[in-house]
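Read the single chain below, which is given as structure tokens and is the form predicted on its own.
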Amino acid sequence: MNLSVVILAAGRGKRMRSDVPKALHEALGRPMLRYVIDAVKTLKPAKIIVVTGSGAEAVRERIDDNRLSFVLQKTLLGTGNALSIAKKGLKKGTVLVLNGDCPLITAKTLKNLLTKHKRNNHLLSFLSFTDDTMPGYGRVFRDDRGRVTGIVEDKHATPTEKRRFNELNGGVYVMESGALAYLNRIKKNTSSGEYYLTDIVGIVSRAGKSLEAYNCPAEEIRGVNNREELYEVSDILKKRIISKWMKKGVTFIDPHTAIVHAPVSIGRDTVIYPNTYLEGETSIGKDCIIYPGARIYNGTIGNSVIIKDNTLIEESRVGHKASVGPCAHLRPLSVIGRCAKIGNFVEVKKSNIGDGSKASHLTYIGDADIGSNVNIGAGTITCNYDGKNKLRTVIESGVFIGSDSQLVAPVTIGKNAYIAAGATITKNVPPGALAISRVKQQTLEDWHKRKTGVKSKKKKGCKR
């Protein structure tokens, strides 16, 4: 089949109350238009044309895909006019036309529509549905023989027509090249000043050409015109995604409060606790536990990893059997090795943490390369910024860093070295050495008496 696709994404989306083009509003972390593009790509069309209008440049920048062709509808004169503009870039064959604000459409439904269209040798086919809870959709009119005669917009249909015709237009069309010739017969609507693509159905019917409407799930062709509808389709997407992973062996303690983006992958026997956010292209391995409040964006998590409460992981990798959190922060480009531990209130930035190494609490590790089996004490800081440049710290395997130490980069701590608690390290430490950097302790007796001139009194017990 010589298939081309036209996606209509020129609408301003006035009811969104936004400066962002409607098709770029995100449903579960991705622009609505991206879902539509991904669905039609599975059909392997020869060409995909996106019709843009308001915010055209923003759409082109955000949807960066060399398989797409963009055309501009300079004056927004309706869907019929939009397809007429796109027609110039189409070759002979079959054309699939759909809207860019319908992120719930599936490849399966589109394939079924194309199959039925070809099998019955129609000039024009389109999707329809029945759902009394979804107002605003055009009514599909049929004659006494059940043949499609046209589509009437909901606002133009009379109460009697609405009671008689409860089949609604889904806004997804398949047409042969010959049907495009009828676009120039569409007349401008007198009230809106626009050319409605829906009018082509009645024109083709009156011309005696073969056409049909095929029913599909109402959920799939829900459009988005305002923020409430955007939430509704996002919620449906979320339920679809979580249901898919539960069927593959993932446990969700409370699926209503978890957020999982479409590109995320999760291994079997992993347990996801409430109020967790798995975003972007995150990958979670097998047999992991993701505790409440965790947010992982574009993270790669190995097998048997524990991510504890209220932990943020951004564009970082965590090795098998490692533990991160609670209240830890892995900033971008951090790599945590196998069986490593990143504990309470530890921040890691652009650093490599070796296998079996531990930073259990209250530590900042920035721009560092840390070997295996290193112990980093509480309060340790890698001082990686000199006011102008970011500098690296190297800690080789087997090193013990005492609590409250500062490692002033650039500095290297040799293998199996020890850093005494409270040290400020400004020079390289040889392998196996002990580095101590602290002022000698002095104890001044009776300091309180000398300072205040008051003798110390014995503390008495509390009076009751």
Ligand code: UD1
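Because the structure is predicted, anything quoted here is derived from the model rather than measured. In this text, the rigid core denotes the largest set of C-alpha atoms whose superposition between the two forms falls within 1.5 Å. Residue numbers count along the first chain shown, from 1. First, how it differs from the form predicted in complex with the ligand.
After superposition on the rigid core, the Cα atom of residue 445 is displaced by 2 Å or more between the two forms.
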Given for the second form:
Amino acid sequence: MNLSVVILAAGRGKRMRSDVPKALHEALGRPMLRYVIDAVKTLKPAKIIVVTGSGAEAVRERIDDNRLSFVLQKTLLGTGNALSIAKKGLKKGTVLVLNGDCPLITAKTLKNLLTKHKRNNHLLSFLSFTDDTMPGYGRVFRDDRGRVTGIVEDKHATPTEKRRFNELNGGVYVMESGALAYLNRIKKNTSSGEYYLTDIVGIVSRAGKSLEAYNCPAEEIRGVNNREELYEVSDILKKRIISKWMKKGVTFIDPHTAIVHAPVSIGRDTVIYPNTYLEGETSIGKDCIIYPGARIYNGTIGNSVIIKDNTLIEESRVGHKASVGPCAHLRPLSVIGRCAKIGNFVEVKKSNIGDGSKASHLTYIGDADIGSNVNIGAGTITCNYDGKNKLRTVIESGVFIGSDSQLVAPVTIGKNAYIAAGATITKNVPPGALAISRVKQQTLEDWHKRKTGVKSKKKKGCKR
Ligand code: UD1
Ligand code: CA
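Moving from the form predicted on its own to the form predicted in complex with the ligand:
Everything in the complex follows now, all chains and molecules, and the chain you saw is the first one.
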């Protein structure tokens, strides 16, 4: 089948009350137009044309993947006008036309529609649904014999017509070139000043050509015209995604408060606690535990990893059996080795942490390359910034860094070296050495007595 697709996405989305073009409003981290594109791609069409208008540049920049053609509808004269503009780029054959604001449409439903359209040799077919709770959709009119005679927008239908016709237009159409030829017969709607694509249905019907509306699940048609509908659609997407992962063996302690973006993957027997956000292209291995409050954006997490409470991971990798958190922050381009431990209030940025290495408490590791089995004491800081440049710190395998040390980059700590607590290291430390950099301790006896004249006593109990 020579199939082309046209996606209508020029609309301003007035009802969104936004500076962002409607097509780019996000449902679970992705522009809603992207969902529609992904669904049609599974049909392997020869061409996908996206009609842009409001914010055309921004839409193109965000959506373009080199497999789409874009056409510009300069003045938003309605869905009928939008398709006429795209028509010029279409070859002979079958065209699937759909609105860019229905992200819940599935490839299965689109395939069904195409199959029925072909099997019955229609000139035009489209999706319809019935749902009293969804307002504002076009109404499908049928004659006494049940034949489709036209579509009338809800706002133009009379109360009697509304009572009689409760089948609604899904905004997804399959047309043969012969149907497209009728586009120029659509007249401007006198009250709205728009050319309604829906009018083509009446025109084809009056021409005595074969057409039909096929029912599909109302959920898939749910369009997004305002923020409430954006939420409703996002909520349905969220449930679909989580249910998919549950079926694949992932436990969600509270699926209502976990957010999993569509491209995320999760291994079996992983347990996801409440209030967790798995975003972007994140992948989580098997047997992991993701505790409450974690947010992982474009993270690659190995198997049997524990991500403890309130941890933020951005564009970083965590090796098998490692543990991160609570309250840790992995900033972009960090790589945490197998069995490594990144503990409480530790921030890592653009650093490699070797297998089995540990930074358990209150540490900043930035622009560092750390070998395996290194112990980083509490309060250690890599001083990676001299006010102008970012400089690297190298800590070779087996090193022990005592607590409260500063490593002033660029600096290298050789294999198996020791840094005594409280050091400020400005020079390279050779392998196996101990570096101490602190003022020798002085102890002045009886300091309290000298200051106050009173001998210090042991305090009894505590004052309240
Ligand atoms: C449209 C249908 C309605 C159907 C509903 C299903 C028409 C006249 N009405 O109504 O029967 O029940 O979809 O969701 O088609 N667009 C353009 N250029 C324009 C106007 C709109 O590209 O000049 C695009 C929009 O970006 C949007 C799509 O077309 O993606 C539909 O437009 P919208 O204004 O949302 O139509 P609805 O009122 O929802
Ligand atoms: Ca709409």
